[in-house]
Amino acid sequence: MKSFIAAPEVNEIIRLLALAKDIKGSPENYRQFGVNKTLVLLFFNPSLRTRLSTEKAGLNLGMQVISMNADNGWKIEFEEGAIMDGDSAEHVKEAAAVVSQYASIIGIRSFPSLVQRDKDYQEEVISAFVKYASVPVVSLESATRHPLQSFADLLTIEEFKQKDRPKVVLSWAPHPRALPQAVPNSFVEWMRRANVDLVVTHPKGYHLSTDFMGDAYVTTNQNEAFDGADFIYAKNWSSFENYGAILSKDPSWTITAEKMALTSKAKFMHCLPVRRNVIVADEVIDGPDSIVIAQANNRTWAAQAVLYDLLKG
């Protein structure tokens, strides 16, 4: 890999999730591979997991770790020939070549505007680096996509499955925020390319992006798609038609332990952070079939082996 934006073919998915296995079972066999390397990591959101669990898995590797909030002050030109007349300081031709000289992999996360749905799909701030560049970059979380939260949903899917493939159900459910559709994208991206039958279910109004879904099959019966699951893959996220609009908040969407009363004894998944009983109610969340916190625990293993192999590579 010369860069971690996307999902990988199936191939490379395959290979990717079997080195992390073995890094998450052998983490001392891996911790100078990244001796005298440094990770950059650039924030122009906020981040929990991602941030914590990407700069230990730089840590792991024997890495130094640098990371910078870029959304306080930091105003970054992405216009092809902009004047710069205005408030950005600074280009990202710039900007992308010199964190390049002080980084052997620079991590970017950003979020959409949910506003101008043309111009989040596409991707302005992560491409624009990749382009300009001189070292792999790695997506933390961009417009449309989040890649490593996939990759660690994978892994989390591969320890818990009960059967070679098991029915993966990713549900919408409520929330009062307005949130972006890259999880959603990214997970169903993911396990497309998995041995996995997969099921997406949100009211109407909700449907994703033709690009990310292909083939995958959808319905509006929330209850249809629990029957017989292994995994119920809880999130939220805001119309992509009618861009980040929020269109319903009907309780009825969320998880409680009746809906998962249908499923065939299902792990529960969401990728953090949860508004408690708005999206999954307490007794399942906090029930003996939640993995939420395993989950959040693989973030580290899967960062670790996407910078392993792009320092391998």
Given for the second form:
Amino acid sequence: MKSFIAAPEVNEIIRLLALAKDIKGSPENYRQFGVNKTLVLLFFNPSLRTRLSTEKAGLNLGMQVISMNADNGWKIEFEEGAIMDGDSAEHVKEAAAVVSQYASIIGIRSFPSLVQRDKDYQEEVISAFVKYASVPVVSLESATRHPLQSFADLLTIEEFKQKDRPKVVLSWAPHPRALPQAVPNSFVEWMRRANVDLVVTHPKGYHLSTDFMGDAYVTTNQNEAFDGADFIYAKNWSSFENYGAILSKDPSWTITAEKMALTSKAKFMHCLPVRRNVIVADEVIDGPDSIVIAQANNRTWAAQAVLYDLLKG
Ligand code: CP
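Since the one above is the form predicted on its own, can you give the form predicted together with phosphoric acid mono(formamide)ester too?
Below: every chain and molecule of the assembly, starting with the one above.
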């Protein structure tokens, strides 16, 4: 791999999955691989899991790790040919080239504006870093995708599945704030390449981009979706069509014990952070079928597999 910003091909996913399992099983075999290499992580937005798990992944490989809150740094210009007489102090052409001299791999987290859909879906920030950096770039969640999360999600489903081809349900759930579509987009993108029966359920008005959905099965009947499910992956997202809008806060979409009873004793998943008793009832997330902590643990092993693969070149 040259960079990691989207879902790779199926064969690559199978190979990465095997690598992540091996790293998780025998981390000591990989401890020297990143010695004298540097991982630089630039965060234009906050993070707990992605930041710490990716830092840990780099440290596990023996890398030096530098993280920077880039939202506090110089405002970066991304427009080609811009006359920089406004707020922006530095163009991404210099910023990416300079950071590349300090880094063996650059990680970038940059959320969408949720105002201009076309601009967000063009992935201006991460695309510019890929274009102007001279080292591999890893997405730590971009405007439209969160591939490290989805890779960890797939690893978790592999570990907990009880049948070869489990039924995996991505369910919209309410949230007080407008959230990006990055996690659901990526989850669908990865699950469509995996050996699972994927069902997506959301209220009317919350369909995702057809570029990500493809021919995935969608229903606005959450109960129908939950019937016989092996995994329930809850997530809120704001409207794609009425871009960034909150169209519903309907509490009947909250994941409750009654809803989980419709499933085939499904495991409960969420990428975290999660709003308790809004997205999911306490009794579900605290219950024996909740695997959110194991899921977050797998962020380290997924990230370590990606960093190792990029270092190997
Ligand atoms: N799931 C996830 O990306 O968490 P953070 O926003 O805390 O990194």
